[in-house]
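Coming up is one lone chain in structure tokens, specifically the form predicted on its own.
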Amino acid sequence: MPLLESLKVLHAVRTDRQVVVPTMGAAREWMTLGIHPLDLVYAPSAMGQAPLLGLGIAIAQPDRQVIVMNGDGCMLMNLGCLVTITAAAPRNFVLIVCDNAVYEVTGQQLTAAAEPARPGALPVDYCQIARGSGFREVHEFDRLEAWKSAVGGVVAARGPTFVVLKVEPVTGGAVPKSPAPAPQRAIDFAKALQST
């Protein structure tokens, strides 16, 4: 399914109390939908670190739901974070992996998890890894209509929750630009957490 369309589905159900932490291609596309004060757009980013950043926010803000949108390449950079997340077991945490099988923003190289990169082997099953790491709420969607039908229940479930969205690479998808200088974004985000 198209990345932007899948993010529009989430954007439509997002509430004013939810924190959203998008990174890489998801951050680039999410910003086109408008930035909310509780969006912590992780761009530029250290690949693989967004889930743990979101985990820290979820632990510090237990009355807010935190939704992290990670790329599959980023997920591969830090699979160990899945075990850390389930050990902390935040009920208010959702990790969405946008799986397009490529490192989109660096030139669309295949990830090592992609089927074409694994001759004679199956593609890596992120949901199976998540279950093995202790996630009980695990979902995968490859059709927009199925995602639209399920998104409300998936996001409302008691977490931690793990979701894979099978999305198409965005042709010419550039590295996401920071929406503002990082120090000011951090100050504004902290104020938004305190005021809403």
The other form holds:
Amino acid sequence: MPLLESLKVLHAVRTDRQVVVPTMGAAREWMTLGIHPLDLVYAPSAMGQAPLLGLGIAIAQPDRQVIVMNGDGCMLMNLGCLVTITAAAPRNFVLIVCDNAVYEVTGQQLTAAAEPARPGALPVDYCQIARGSGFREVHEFDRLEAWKSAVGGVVAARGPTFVVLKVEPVTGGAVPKSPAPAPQRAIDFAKALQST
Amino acid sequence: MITGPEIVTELKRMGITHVVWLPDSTLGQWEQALSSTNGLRLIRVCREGEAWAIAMGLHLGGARPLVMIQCTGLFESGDSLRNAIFDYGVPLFAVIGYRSSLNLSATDSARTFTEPNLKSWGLDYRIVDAPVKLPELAAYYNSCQASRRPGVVLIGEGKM
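I would like to compare: after the form predicted on its own, may I see the structure of the form predicted together with its partner chain?
What follows is the entire complex, opening with the chain shown before.
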């Protein structure tokens, strides 16, 4: 499904108390929908660390749901974080992996998990990895209508929750740019987080 | 040798709420004390780079986190600490086990590269290599927090 359309589905149900931490292609597209004070657009990023950033927020703010939107390349860079997350058992945490099977922002090179990059090998199943890492809720959607029908329940469920969205690469999708100086955004985000 | 109860007393004095850690054999002896203290939560990571991102999230959420890892984990942490401290300006603080620093006859590249690594990042640090120096931890942490600067305390350790 198209990445932006899949993000619009989440955007439509997102509440004013929820934190959203998007990174890579998801960050770039999410910003086109407008920026909420509780969005922490993770650009610039340390690739692979977005779920941990979100975990820290979720632990510090247990009454507030935190939704992280990660890329599949980012996920592969730090699969161990899935175990770190479930060890902390954050019921207010949702990790969405936008899986397009390529490193989109560098020119759509295949990830090691992409089927064409694995001739003769068995496929990689992110959901199985998440289940094996101890996630309570695990979902995968490859059709927009199915994602639309399920998103409310998926986000409302007790976490930690893991979701794979099978999305298409965005042609020419560039590296997301910080929408404002990052240190000031961090300060503004912390104020919004701690005052609302 | 600094004991678990001693380090916990110091961390409580500093107002630390969360310790994000991956232990070595010295720091690891503090696990019981760190994990059983009211008001202090121990968060275990799988790789040290994760600790900085979690600590950043905790800080933004209003907590007072501390990263606790070995110097080898500092080497692993590069991109994550770069992003949190230098891209976002989050003044994180870390206690880092300084492997082999108390045994100068040891051939250990972990010791060789620890201080140059911190200097290359421009990270200020203090060395606590005896229990009597432990109060320097809180003093240094407080000065870093007051000036919104990151900081590191290296804990002296014997030969690996």
